[in-house]
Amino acid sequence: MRIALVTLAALVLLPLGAGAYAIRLATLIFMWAALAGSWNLLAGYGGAVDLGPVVYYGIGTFATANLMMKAHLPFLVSLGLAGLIAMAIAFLLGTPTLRLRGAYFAIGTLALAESAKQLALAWDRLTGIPLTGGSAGISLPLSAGYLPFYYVMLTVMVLVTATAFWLERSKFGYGLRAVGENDLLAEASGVDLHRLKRRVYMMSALFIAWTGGTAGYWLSYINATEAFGAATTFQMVVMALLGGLGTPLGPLAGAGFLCLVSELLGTRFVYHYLIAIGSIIVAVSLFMPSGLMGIARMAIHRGGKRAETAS
């Protein structure tokens, strides 16, 4: 707990001594850690592989943008309302969808994401209500600076991580993990698996929408093709798996590692860095399926054994 508080304090104070590039990179890491961590809440603890979380990323971006531009609400108020909208939609979509199991749920959510993208692209033309800008997208007013995005992304990442730690220790989390390990046995034991998964699905949607809304304002331009694009889903999935599925700190480790490696290799090997990143991901997946957190636990375990041997 003390290490966590010291780390959080250091991150809060980081902008005081860091340059614009370091702050931008840290904000990017926070963003992907929040997204990967949000996906990990349902997939890592509930065992439900959701391939459509980008639906709530897109909802967060467009809802925040329209509330700011059309309702003239402040950014944080718009972001909060966008999260509530995403939770309401997650309740409506999750109620039937979460009854699917295994590959059917994964395929269903992937189809849902593609349908949402097509709906967003055609929304203005079909309804006559300008919300998404069609294929052209919409532009947002330029922000006052980059520090607000740093702190908002940091806050969302901390909330996601805190939720994961809560799932590790709470009765609710024990029930959710029982569902993830064997849903039929958990259901036979009296666990309301649909209610548990739906609650986590809604929490995940809230965090993803907050992240999407912040990212949209940060970039000052959004379009449906990117906001609802499958690439966002796949990247958060890869980061969660790379860091360690079903662990509170795994998504942070995966996001930090992948962002830093991409930044380092992308500047030096412009045409080949994706091959190197892919090779690293495949190597970790094959030889260390528990991810970077598994490597860290193994290193700590070996260090403890050496210390006992030496004493």
Second form
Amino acid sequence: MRIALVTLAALVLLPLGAGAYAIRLATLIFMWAALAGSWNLLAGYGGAVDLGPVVYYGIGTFATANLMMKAHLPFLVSLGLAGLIAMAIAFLLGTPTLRLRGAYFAIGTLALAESAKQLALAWDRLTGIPLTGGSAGISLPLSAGYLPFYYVMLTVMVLVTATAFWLERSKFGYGLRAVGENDLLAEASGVDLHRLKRRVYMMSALFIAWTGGTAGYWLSYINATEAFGAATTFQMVVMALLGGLGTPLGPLAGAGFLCLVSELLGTRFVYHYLIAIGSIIVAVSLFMPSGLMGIARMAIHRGGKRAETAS
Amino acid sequence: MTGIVAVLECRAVSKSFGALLALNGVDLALREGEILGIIGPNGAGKSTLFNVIAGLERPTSGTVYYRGCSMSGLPTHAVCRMGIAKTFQIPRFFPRLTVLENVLVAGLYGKGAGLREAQREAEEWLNFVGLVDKAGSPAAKLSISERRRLDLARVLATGAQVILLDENMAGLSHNEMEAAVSLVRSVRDRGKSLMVIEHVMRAIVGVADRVVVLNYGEKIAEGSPGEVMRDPAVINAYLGEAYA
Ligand SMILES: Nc1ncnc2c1ncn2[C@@H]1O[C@H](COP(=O)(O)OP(=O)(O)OP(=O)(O)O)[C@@H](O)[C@H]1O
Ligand SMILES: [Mg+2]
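Switch from the form predicted alone to the form predicted together with the partner chain and print that structure.
What follows is the whole complex; the chain from before opens it.
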């Protein structure tokens, strides 16, 4: 707890001592940590592999932008409302899709995301209400500096992580983990699995929409092909798996590691970067199925043992 | 059922899997505080009967009543919360949760207890089945007979009034069997009503007040353990199995 507070204080104060580049990189890491962490809530604890989380990223992006530009609401108000819209849609979409199990849920959500993308691309033409700008996308007013984004992304990441810690020791968390381990047995023990899964699905939709809405304003240009693109989903999944599924800090570790690696290798060696990422993913799944957090736990365990023998 | 109130009743319950009729018009009643044995050869439909009663499978026709209320159409978790829970023939558990957490989930959701109460009761039930020293280890590390006891502790923690044990005493040595039989009796002494599937006749005769015999999905006999063992239809069914 004390470590968490010290780290948090350091992150809050970081902009005082860091340059624009470092802050931009940190914001990017927070963003991916929030996304991977949101995905981890459902997959890591509830055992449901969602391959369509970008639905809520896209909804968050476009809802925030339209509320700002059409309704002339302030950014944070728009963002808050976009989160509520995403949760309402998650309720409607989650009710039927969460009844699918295993690979069927994965395929179903993947198809859902693809449909959402096509719908967003065709929206303006179909409905006559311009919201998405079709394939051209829409530009947002230029934002005021980069610091607000740093703090919003930090906040979302902290909320996601706090939620994961809460799942580790709350009644809701025990029920959800039971569902993830053995859904039939959980039901036979009195767990209303559909309600629990839908709730966590809505929570993750909220966080993803907030991240998407912030990212869209930060980049000041959004289009449906990217906002609903499967590339975002796969990056979330890879980061969560790399960091350690079903651990509160795993997605943070995975996001930090991959963002730094891509920053070091990516700008000059795009292909080397892809090869490196590919090798890392294979190595993780072969040699460390419990991710970076698994390695950290092992190291701490060994360190502890050594300290014991030393004393 | 006049006079005696049945805590659980099956009326004309049938279940088919495609062309296979696993249960065929089964009528039975479980009385308050009773231990009812369910026996029958392999594939007779015993486990299917439990699955239907505990809401894990829908009956093709017929109805299960709990204290006079129809359980038709209730989802599995609601049947558990109403007060019916079963152990599994192949014991199930949450492998990466600890032994205590396995039981805790049942208390939190089956019984609807708060964290602190469920925690205390989970410890009590683990103590009751003799697993309290394993409370902190992952459930996946338990031996098969420990898993059966964990399954029993989980079912008890749901607070269910009707407990269904599907071969929960299988594969025990003579001494362990005696202990298991007295465990079942003390569950009843806590005010529960039980249905017990057992392959080992010795266990059933020792523990059941009454026995129902299934064969090919039909009830072929019912009565005290002594009566049933002498019933020619029952002897035939078991001889049929022996010579099959
Ligand atoms: N889900 C299912 N799908 C298809 N057939 C099934 C299913 N479950 C059970 N059966 C069949 O129904 C019949 C009854 O099975 P059940 O498991 O109820 O028997 P049982 O009396 O418990 O047997 P055992 O003593 O071997 O445990 C068997 O023929 C079995 O193969
Ligand atoms: Mg069986």
